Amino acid sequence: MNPCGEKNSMVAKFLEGAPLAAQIRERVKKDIANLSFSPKLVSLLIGSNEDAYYYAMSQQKNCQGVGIDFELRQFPDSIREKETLQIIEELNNDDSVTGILILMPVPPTIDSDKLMQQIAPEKDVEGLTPPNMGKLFFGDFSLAPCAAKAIIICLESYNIPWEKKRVVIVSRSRIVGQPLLIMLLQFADNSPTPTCCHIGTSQLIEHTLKADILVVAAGQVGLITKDMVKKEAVVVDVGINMVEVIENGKIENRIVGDVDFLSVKEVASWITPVPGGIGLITTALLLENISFLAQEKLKRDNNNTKKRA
């Protein structure tokens, strides 16, 4: 209690993105404009799903202010996914694409996970085929799913210790939770103890009361409340859910996490704000992960050109 008899209170800071997003954009366009080729990515999207092509189009953007270029096919519901992984093996043989990106969700009628292990590896541009996810256990992350490498990033550059600390995953994605445990499980000086729960794990609150830090991707909003939250905890934010609200007499979309925000930046002592947050620095690394497949390619080529000569 203060002097006055009013119960102290703590709001909690903000993991920013932007600045380690701007950061990575301005090393990857350094590191792009000393190569000797524009890399080029090529995305594809399967039927009309209107947030995956609003966010073809922000990849779009980003790649044009780096110098990647950028190609958008789009293919219709009835494609078969024969025709699809055709398309894909297409896309491996072409020297001058040097990543490829499937925007999900693709339709039902289509597997998923076939389509992303049709990938090349050297042009997986998400870490996510079954070779470049592999390397994750052996502390490679070079090439690791952005989102959880973006979380990694912000932890460290924020100066947020896991020493010895409890780290609680609720999701389990392959995009998120499933690669973010085995990345902090190779961490061996000062590895953190993680658990990882998801939207259908009993009692969740008894996990994320434990949590130093929690990482939320799990889709749902407003998963995670103040009351689920320890005191001082470190909140990381990474899920992204469009939500219509009534503002000034009008309905207007607007992006949220799966956490409450405005009651858990009251007991937490860190916090990612949606947007603004671990998207931002997640499409900042899809491009650094471009950049890595161009110099691969590169140096790929020049050992080629050696063993001719």
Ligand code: NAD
The other form holds:
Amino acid sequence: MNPCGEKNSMVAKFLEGAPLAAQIRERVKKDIANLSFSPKLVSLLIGSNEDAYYYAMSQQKNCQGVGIDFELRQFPDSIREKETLQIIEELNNDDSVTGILILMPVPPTIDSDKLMQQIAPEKDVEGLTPPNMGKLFFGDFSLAPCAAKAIIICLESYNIPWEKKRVVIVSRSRIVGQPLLIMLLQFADNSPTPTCCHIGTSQLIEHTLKADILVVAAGQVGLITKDMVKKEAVVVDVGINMVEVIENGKIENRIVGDVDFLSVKEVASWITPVPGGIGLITTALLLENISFLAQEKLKRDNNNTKKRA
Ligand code: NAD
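Starting from the form predicted on its own shown above, please give the structure in the form predicted together with the ligand.
Entire complex below, previous chain first.
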């Protein structure tokens, strides 16, 4: 009870993504203004996925905001894998293209792993090719998968201590869970102790209840409820799910995470809002990755010029 005789109820503080995203965007804008050329992102939309198209439109807006050129190349569902591999190869060899991104999902007739591996590592904006993923094992996060890096940056920026803490990650995906697991282990003896849960994990609650820091990226609305969260845990909700809600008698689309925000914020010490949390940082980090690729290209070009001189 507090001095007023009311029951103490805890409300988590918010890990807001907007200020961190704004800082990253500002930094990227300056770095790009100092470049001798305009970097260009080419996104490939294979098939007719509406969500992927909207994501591409938002990429375009974000790129334009910091001085990055953007091109969307669209292909029909019927395109063959061989043709898409050729297109990627052409982009690999096109000097005007700084980065290549494949919008997911691709049609089931196409192996997305093959496409990803076709991207030249020096044009891999998402850091998902084997050579760039491999760098994570050496503590080099300069081109890390954006969502995983966004979680690290968020925790560090809000001074959330992880040394000696248990981090439970609900995801083993290649864009979130696995890179995050590897990254969290790169802080020598100050690394936390991470556990990776997934759809095959039995008794998820037994793991989540032990988490000092709980990271969820399952793509399942309401997966994490209050009873699954340890008191005062830090909860990072990476999930982005579109749901329909009825507001004033009208059906509206709304974005929600994987965590039951209203109940979990009563037990957590910190929580990321959705929208407004990790997604904003992830988007800004994609721009930073393009800027990084552009700077690396410039270094390579300068070295080649010196060699020729
Ligand atoms: P994915 O389908 O590749 O991976 C989902 C992971 O969650 C898998 O490892 C799966 O085993 C696990 N999982 C699913 N249901 C589970 C359950 N009931 N119990 C335990 N584990 C379960 O998806 P993804 O591409 O990694 O994306 C996951 C979510 O994160 C989506 O909502 C996506 O929109 C979101 N996302 C957000 C950002 C961001 O910046 N905020 C970035 C990438 C993805």
